[in-house]
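This document starts with one chain, in the form predicted alone, laid out as structure tokens.
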Amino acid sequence: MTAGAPAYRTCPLCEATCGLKITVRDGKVEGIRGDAEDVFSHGFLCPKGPALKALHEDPDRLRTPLVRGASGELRPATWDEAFAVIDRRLGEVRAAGGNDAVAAYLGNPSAHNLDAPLYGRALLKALGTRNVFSASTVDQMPKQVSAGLMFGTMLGVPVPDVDRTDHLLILGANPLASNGSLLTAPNMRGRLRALRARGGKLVVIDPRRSRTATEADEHHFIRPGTDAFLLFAMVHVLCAEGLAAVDAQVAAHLAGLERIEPLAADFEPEAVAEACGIPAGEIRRLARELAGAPRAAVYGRIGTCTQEFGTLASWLVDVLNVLTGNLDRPGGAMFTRAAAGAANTRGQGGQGRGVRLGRWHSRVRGLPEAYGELPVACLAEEIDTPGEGQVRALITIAGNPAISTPNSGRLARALGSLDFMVSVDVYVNETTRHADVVLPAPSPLQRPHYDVALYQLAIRNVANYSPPVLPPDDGILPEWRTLLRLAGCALGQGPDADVDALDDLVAGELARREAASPGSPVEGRDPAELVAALTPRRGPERLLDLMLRCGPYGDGFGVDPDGLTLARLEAAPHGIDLGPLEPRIPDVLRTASGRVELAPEPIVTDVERLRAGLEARGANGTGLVLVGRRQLRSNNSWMHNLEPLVRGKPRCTMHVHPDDAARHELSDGGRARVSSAAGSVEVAVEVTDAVMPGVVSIPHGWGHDVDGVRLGVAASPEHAGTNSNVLADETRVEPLSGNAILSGIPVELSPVRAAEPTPA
């Protein structure tokens, strides 16, 4: 047995981004480690990383296409069987139908590779549907709105520089389990323990004290779904004490400071303690140490995001960012200077078009687009509500949204009445039991990766590439050809589309794109020239390619001899570190006034309706609240079945209150019916004090003990676990992004007792 020289990848597990040392023995993983000399995560691993040997080696993970039979069985199939299918079936909804009567999800771990972020685009603009809905609507969708309506872009998002603030105030997020979240930061703990040690501060405001909170200096329970009340008390702290001082810099493309103070006058900390259950005089005092400290940043995350006041909360994090002069500067909230996938990014204009959201709506409720997609909590209504226009055909990639999404059971009913749907997956789960077609794709391991997303919030500016480690499955096609010969189908090409044909069209769009933009270095270039100078390379790499020549840092194809290309990133298998965050306004904006824009219409329109539930909290605030949490092992449902993950205690277990658990008649380890207006579940118990009285936390994503799943571990009854998404009502959502409120739903608890036997 021969081993050969270590390979290097980045993790494609979550948000941290590490470096993985991949040792490879005649044609198998033989151990996993940390990269210690990764520029970014420097050997740092958590137990995910790993766990790639179990998910490449997982006999669950499909590896020829499946196609649905007379009987009704997923049975193998070839990929001319299975195209043929699609080809037919897909044509006849929409013959019927039209382009909206086919609807497209896209998963969480669409995010975490390279082919669905470049071509996945290709797939919808060749479907032609509104019906476009994603993950992103049951997580982060407030602070994408609120960021595009403050500075223009999606991603527009200002992250903590972590490594060289003083003050840290995280409300919502747990860092340390979740390594991160639209905070691209490997090693966390140590990051933040680095904070502490240099003479820092780290505050956590939560109901439950998480892994995160018992490395705090401070932490604070506060009731679910009062961040904005919490938040907007602080800001008016800071403006009726004088203590706003806004970064020159910043205020010279500011717009809306003055319209602040006002806002906030409603909200003072006697207005809003009782809600939150923070004193007013420590919600003072919070204020005070934000604006005293030298460089500080507010960070909000999840459970700012999935509530009921979502978008107002994450405007607000930044609001207070902006008030205490730390927006924009060193050891504050800064923007990432991306080497590929952010427009403009080499610090031409700032002024743009801005966002525009709600540019149609729902069928059935009417729900506002936004960022070219609509609200997952309103898929199961377009797809069982009868009428013109109605969603007969569902194409998935990566997803799972029969246990992701509010009030699950309803949706599972309704993929169960589709005419037709497709799925891109590697295994039968809860939601691609209802395919017709399953189309594999390859492992992490085997396809080469680059994070075009997440990079874009670093809080570094790095580069990393990285080469397939193993060689294909037999058989597998590359994720990117299957999405291009779905979009064959799509265009009316026919199952055996020319997808090389299909990938020109592709590349050349995007060097058209490039060329036409203004303050590109390739402005004014012939397309054909540009796509022409990355030949031989095809699929993901060329195209990552082009945008990273035509990045801030590339060479411009010519321009900059010295630039970043990829062949340069292949030659660096531990990454390129392209240095620290620095101040970007106003290059970095793109509204359309070019301006930071502290008080966007929608937004203040939205605060009176904040104002109006502070006033019902009064009244209605006291009642058990259900929130979810994050787990170190486990990005949303898509890892359960790796053993090396789910193995020692059951994790999917219910945190209450000693108060709770004794008012309730719950015992530790035992079992409890939960039951909201949706839905109710059974549970097992968990009683500590780790989460504050009033609240109970059950984590999401789990569930698995469903007929027609093929998942050998996670459907297992140690394993299964409880849909917590059962609980939440798919018709409340937020209004300004139309995120489901999956944190703060109002519960009532009851002991399941054991059979008693019967009598003889």
Ligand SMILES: Nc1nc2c(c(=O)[nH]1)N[C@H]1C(S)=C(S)[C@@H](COP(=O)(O)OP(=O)(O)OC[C@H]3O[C@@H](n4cnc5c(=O)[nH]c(N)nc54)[C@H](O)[C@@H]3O)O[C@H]1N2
Second form
Amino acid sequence: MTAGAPAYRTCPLCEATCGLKITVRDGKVEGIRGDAEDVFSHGFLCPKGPALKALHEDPDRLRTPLVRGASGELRPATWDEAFAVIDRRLGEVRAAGGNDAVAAYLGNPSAHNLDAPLYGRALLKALGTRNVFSASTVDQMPKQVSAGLMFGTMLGVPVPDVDRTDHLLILGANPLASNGSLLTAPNMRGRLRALRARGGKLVVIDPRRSRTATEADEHHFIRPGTDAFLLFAMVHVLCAEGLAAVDAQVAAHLAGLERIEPLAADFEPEAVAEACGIPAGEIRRLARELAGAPRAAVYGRIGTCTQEFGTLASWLVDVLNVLTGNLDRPGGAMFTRAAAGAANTRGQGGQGRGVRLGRWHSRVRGLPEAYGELPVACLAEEIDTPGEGQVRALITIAGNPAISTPNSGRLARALGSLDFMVSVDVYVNETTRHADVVLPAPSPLQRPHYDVALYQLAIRNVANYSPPVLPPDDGILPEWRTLLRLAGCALGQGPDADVDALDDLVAGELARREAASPGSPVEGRDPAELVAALTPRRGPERLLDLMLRCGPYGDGFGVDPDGLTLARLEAAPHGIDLGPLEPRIPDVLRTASGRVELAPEPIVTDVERLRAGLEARGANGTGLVLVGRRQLRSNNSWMHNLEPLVRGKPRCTMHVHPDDAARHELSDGGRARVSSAAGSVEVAVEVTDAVMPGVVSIPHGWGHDVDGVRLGVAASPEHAGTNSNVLADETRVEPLSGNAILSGIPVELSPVRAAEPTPA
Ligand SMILES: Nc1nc2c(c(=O)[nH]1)N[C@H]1C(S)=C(S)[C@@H](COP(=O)(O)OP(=O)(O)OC[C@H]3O[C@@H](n4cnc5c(=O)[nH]c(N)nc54)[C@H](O)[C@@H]3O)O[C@H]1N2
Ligand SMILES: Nc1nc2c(c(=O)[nH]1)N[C@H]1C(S)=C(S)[C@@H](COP(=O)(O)OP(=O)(O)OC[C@H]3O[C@@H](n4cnc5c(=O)[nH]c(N)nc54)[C@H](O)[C@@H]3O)O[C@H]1N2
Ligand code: SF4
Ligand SMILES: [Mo]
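Moving on from the form predicted alone, please list the structure of the form predicted together with this ligand.
Everything in the complex follows now, all chains and molecules, and the chain you saw is the first one.
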């Protein structure tokens, strides 16, 4: 029996980046606990962290490539066989339909590892397709659009300084279940309790009394999709009562302030109260208390994004942060200064190019691109609508769009009709069952880790690198090699391109960009010399070392010998704390004006739609609507095959308020039929007053009992659940961001009576 020293690893499953302490004996994981010495999480973890063991050992987790055989079955194959098929069939599709005939979809876990962010870009570039989709347009794209327009970069999103604030207003987020989003902060429960213990106030706005709401000083139910009305009314109060007090440093770099008051004019609390379901007096008090708190932050997340006015609501969150003097000051909403990967960490007087949206449009519906991708709500129609530019092949990477995107029924049919599909994934699930080739990715314990994306949104500046805990399974390729080999096919280099040579190109390109970047510590240096200095590293570690060394804390390849390198992170298994957030305006800004754009034109224009929406509410804002919810032991669509997480009472239930249950003759523990414009499902009913009247809630990510999946646990009748995105209407997107509207879907309910005995 050999038990090595414990291994330390950052959990890659959500945005909280908890440190794990993993004991391994004889090559097997013995136990996973929170790492008490982790500089950021201090031992905190949730039940999903230890489930990495079950994930690693899951017999259904893929360990070899699969190729669809003549009989139509996916069967094990060698990598060479798999790539030979990919090279030939992708080549055929592109020869017949051009580059745009191949679409790509990147799912959520690709933001949680090193490989996809660093090498996915190389693959997309090689594919040269405009049909790039991701989970971002069923998630945070509205915030990225509002932040991009206001501050100039897509990840320049202010995060609430939770540890120092006196007043936190949360809308549409439930960090006690989700562990935070666009807010990297392990142990949010502890942090929120500390906020209250020091005399601070926590206010939650949510159509459900969420776990976070039960911990708050104050919770207000809000009618789904009406956050922009509420927030505008608060802006109105601040302006009308002379409570706006912009911070002096921010005021010196601010444009558009004078446009805010007139824009808010129509949204007085009395005008929006009924639509929101929050009395006008309460709205006034919320605004006054926010303005009166010494340090306060407004934070909105997915409930404020996946809705009709997502970009407006996301923008108004930061308008309130500006007007109350809380943007960019300790205890307010601040910008992280990440150690690696952020485009805006060096001072350039704040000037930049800003963001350009809508550089191209989707073929069928003409929806605009944002940050190089099209709304995933268009994916099905791009596949099933004939004509030039029709998508005939799809590559999915770490994504399950068949469950996570709107109108799953139509998308499933579309996926089934493709000429060719490749998936890089760890399971055969609702999406990858349609693939002709499935390429496995290693388990998280078999790969190195650094949260390039999430550390850009952390409430402290931190850096933590984890080496692999276990050696790879025999013959499995690291994901970055798979992505580069796919790129090789797309580049016409055949099925076994020289991956190391491609990797050298990627590293060379990154070094070239750094050397050409004004203000970089390596500005003007020879890129080849920089890459040579990273020897013998390659792959993601080489790129990470390069980014760290050129980053704001880096050694600059000799400029600051005490600066950060990957080697220093390797010597610090519990991570390195780089300190609390500090004010960063103007240096963080990358708008063309070099200012915070408080009233960006596309957003101002959209206010007219909001006014119309308010008028329309009066007439028809009273029907039943559907929202989602997240659960601590679940992670989107893909961790339901792990027995330790799904055991216990069924989680995929519809929450219905007792009044609505009575009206629709639904009973707790019974079943209901739920119908919308897009489809209809049957779901288990849970009657609870934790959801407001007029609203029902079904968690997304379920509905695993479909043909062809290989999910022994998840697909079983007791765990399969219901796919709520059958109900989401893919034709409804938020116009500025193209984000799908998943919250506030009009539905109708009816009881499902116990099955009548079927006649023999
Ligand atoms: N109605 C409704 N729909 C929603 C949401 C909602 O709130 N309501 N939320 C939306 C949000 S926020 C998101 S982010 C999306 C998520 O949408 P997706 O990203 O499409 O779905 P996930 O469930 O995260 O699926 C992740 C996939 O990656 C695979 N996987 C896991 N680890 C790895 C790995 O290391 N490498 C590779 N290659 N594959 C891996 C899993 O097997 C799974 O197939 O869903 C969205 N859909
Ligand atoms: N355990 C667990 N953790 C996760 C995930 C998971 O699936 N499970 N997914 C991860 C991902 S991909 C993401 S993006 C994050 C998301 O993290 P969060 O944004 O915290 O997501 P939720 O927990 O779904 O909380 C959203 C809340 O918005 C409310 N809501 C719905 N509609 C509206 C509305 O119109 N207005 C307002 N004010 N509220 C509304 C819902 O009732 C819900 O309580 O979580 C991440 N963490
Ligand atoms: S909260 Fe849970 S899932 Fe998220 S990083 Fe921590 S242990 Fe992992
Ligand atoms: Mo997400």
